[in-house]
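Take a look at this one chain, the form predicted on its own, written out in structure tokens.
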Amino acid sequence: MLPSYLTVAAILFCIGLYGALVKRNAIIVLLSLELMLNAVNLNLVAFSKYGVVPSLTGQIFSLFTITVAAAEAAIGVAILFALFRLRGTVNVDEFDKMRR
């Protein structure tokens, strides 16, 4: 039952890999980083129940990763609503410099 977790794990990881390297929307970069987090806490909560000591413990640490990642989604379109504010676009290339 294990491998396929960590199958449909990889699996997530890799399509949000491709998403966060390959797209240049911020939005897209974003949701990409986020189903990155998501494989991960998936992995946490498969070792967590089918592991060598089954316990508790993947799921706490997936809590604390779905809170970081709560954090992060809102400071990251908190950010890119204000990039965008100030160029009118949410394409990353365009965000090479800090100022105009």
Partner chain sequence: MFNIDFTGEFAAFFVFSAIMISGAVLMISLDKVVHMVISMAAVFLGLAGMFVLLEAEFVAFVQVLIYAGAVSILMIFGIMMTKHHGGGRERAKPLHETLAAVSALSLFGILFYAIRTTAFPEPQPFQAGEDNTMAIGELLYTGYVIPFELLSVLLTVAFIGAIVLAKKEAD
Contents of the next structure:
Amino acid sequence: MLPSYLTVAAILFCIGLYGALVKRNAIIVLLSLELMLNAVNLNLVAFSKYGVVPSLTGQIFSLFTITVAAAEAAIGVAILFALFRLRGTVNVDEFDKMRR
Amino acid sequence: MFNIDFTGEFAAFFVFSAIMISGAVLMISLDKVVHMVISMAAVFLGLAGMFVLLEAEFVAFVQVLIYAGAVSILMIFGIMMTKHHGGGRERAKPLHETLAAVSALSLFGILFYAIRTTAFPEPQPFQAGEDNTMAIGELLYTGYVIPFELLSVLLTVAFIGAIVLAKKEAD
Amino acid sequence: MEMYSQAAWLIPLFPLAAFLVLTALGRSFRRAGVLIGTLGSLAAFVLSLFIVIDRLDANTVDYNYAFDWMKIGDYTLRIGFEVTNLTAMMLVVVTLVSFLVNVYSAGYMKNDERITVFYGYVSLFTFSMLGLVLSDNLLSLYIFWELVGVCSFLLVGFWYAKPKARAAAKKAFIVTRIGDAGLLLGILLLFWYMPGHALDFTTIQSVFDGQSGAITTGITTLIALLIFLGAVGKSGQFPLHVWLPDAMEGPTPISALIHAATMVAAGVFLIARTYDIFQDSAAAMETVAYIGGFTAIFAATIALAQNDIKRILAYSTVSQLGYMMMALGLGSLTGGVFHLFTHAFFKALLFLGAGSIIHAVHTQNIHEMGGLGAKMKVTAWTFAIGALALSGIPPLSGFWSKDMILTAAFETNPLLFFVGLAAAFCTALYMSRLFFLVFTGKPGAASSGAQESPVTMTLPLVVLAVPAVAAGFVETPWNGWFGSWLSGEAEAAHGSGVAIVASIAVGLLGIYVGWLVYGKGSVSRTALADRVPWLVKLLERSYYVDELYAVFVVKPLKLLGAILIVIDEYVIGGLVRLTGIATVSAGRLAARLQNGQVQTYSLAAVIGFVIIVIALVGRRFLP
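What's the form predicted together with its partner chain like, now that we've got the form predicted on its own?
Then the entire complex follows, led off by the chain already shown.
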């Protein structure tokens, strides 16, 4: 079963990557990042059951990841608010201050 | 390759993965932002189901609580509090999108190839513990207590930071 | 008994030390600078005099000292100094003239702002010239040869604010370079073919003297001609003589020192030093003789029509150097070196006298002078001595040396004998023209306020007048002391009544004609110009050699330069610009990638990651 889980995780990860690369809306980009993190979590939990040495450590790690992802989402949305107040938009391609 | 017995686990796995992948694809392809978030919530829920299949009940519970609940709601708040030109077409960047699609696909190809060619050894039987939640709790407060505490600090800092960032600037 | 010869290496060091001190002092120490320069050359002169007195004994041997300079594989380059009777004579000539010029310049250059620099250059030149004379091998001789060339360049262009002086300095340097390139090639050929790659004069002498056949006649001729090319450049022989008259733009003491007495004689000295090579090749000897003879008559005729006092003397120098070359080519080493010896004194005397005149009247045009004899008695008398010596009037020094050359020509080559006689006639004519126009007759436009020069300038004239009169007695038709001293072989008394009589006759005739035209005025000065104006014009313009060079050498070279510039501009420069454009456009492309959008950056990162993974993993699929 392990390869099946891993394949699903890889599909999710790549969809998330594509979304993060092409979506204009910053919120969707954030969501895509969450999708990629979720794919990683799936891998962690799958290995915790079907790995060579099964243990709960994988689950613990996925908990940590979820926590960090939650923090990241919160910070990301907060930054979005700040940016929106500043620029009046949430489109990623209009945030090109780094160019100058 | 796919010589898998058609067990109940496989059926459930198939259903959940179908939900997740279609949710993810919808998230990418839908026009309206709110629809995207909702389809994303479906992905989160499907993942929670997967966790249950993998005998990680506590993680599945946390997944539903944090992702399907908190993060989705947070994103919807984000959408509501920022302005969106409803259904504004994406600006055409064909080269960029093609390149992104190609690289994402080739990354998947690489990963798939790696997964397919790796010979995973037969795993030892998995001990989920009598009570999955209790086992995880014990582990967290014994072996992983320092990362756990560090993570608490990180979370606190992150949320305070988020509040400060999102607060309107005091005039 | 060769104590002094062993110390000969000290001689060049005096002027070198003077040069270094003068350079270190800077321009402010004017009087001290003059003193230092003069003392340096005086010390060198005194030591040289001791060496010569030491060597007057008939059976002295050459003194040579050399040390290993560098070892390259099996080859060892030795360098050192050598004192022979020839070099000892040159030492005295160089240091004496140098010392007198130093004294003279104290008056002549008194008001020049850069007098200290001038003295520094003169000291450097003296050092280089002495080094050239003392060198015991061709390589170090070549180094000093170039050094004197540099000094000549610096001193001709000393008044570099004058455009003509700058041009003359450049011309002197570039034209002599042609000859120097030949000399360098000759030295390289010699190095290639000599047994053991030896370049010192002793070995050269033994290789070529013994008829050992180590080097074939063809190669010998080639080497000799290349060395002669160097001498042609340095000694102002046709066709490379054009720089010498122009070099008169330099200060007059420099003309006396470098362009009359010492450096231009270096070519003659070089041939005398490598005479064994020339003696092995009849063709080379003939070339030297004919080039010398042609230059002698060629330059003498030009001197007839010049109006600039220094240019007349310059062409006279070219002509006399031609005489020396002719003598060497005719096989009379003694004659050539003897004429070098006497010529150095009376030509330096003439130039210094001309300097004294120029100092007084502030012009160089002889038609603006006149009647100066009464006002400048010392200058006039010493100049007369110099002029008579140059014209070959007995018993002055020039007569004996010129007579010796004419005798040699009379005995071996009648054609060159008549050429020599004609040149002697022209010499006497232009010198009398010069003398009568400047010192006698009615005062000219510029000679009204003229007065005698200060004693620092007249004293060297008087001192030089002594050897100009007496130096000829070391070698007379009935006393071959100089020749035997020089060559180490007992030389029989020589002489030919015909040559002596003819020589005196043409000299006197030249002076008489000059007196008739320019002194007494019984023949119109323009008589010749009225009859054959083209001839006079031809002579005035020096046979249009400069113009010919301009058309046939300078123009094509400039064209070549222009073509090369075009190639440089569009081919080389194009390549350079192409590199620049390529870099800039690559930068533009990269800048377009850097559009400030995070997604573009992360896409680039992902693509890079994929490529790296493919590259790392893909290796296993390769055969």
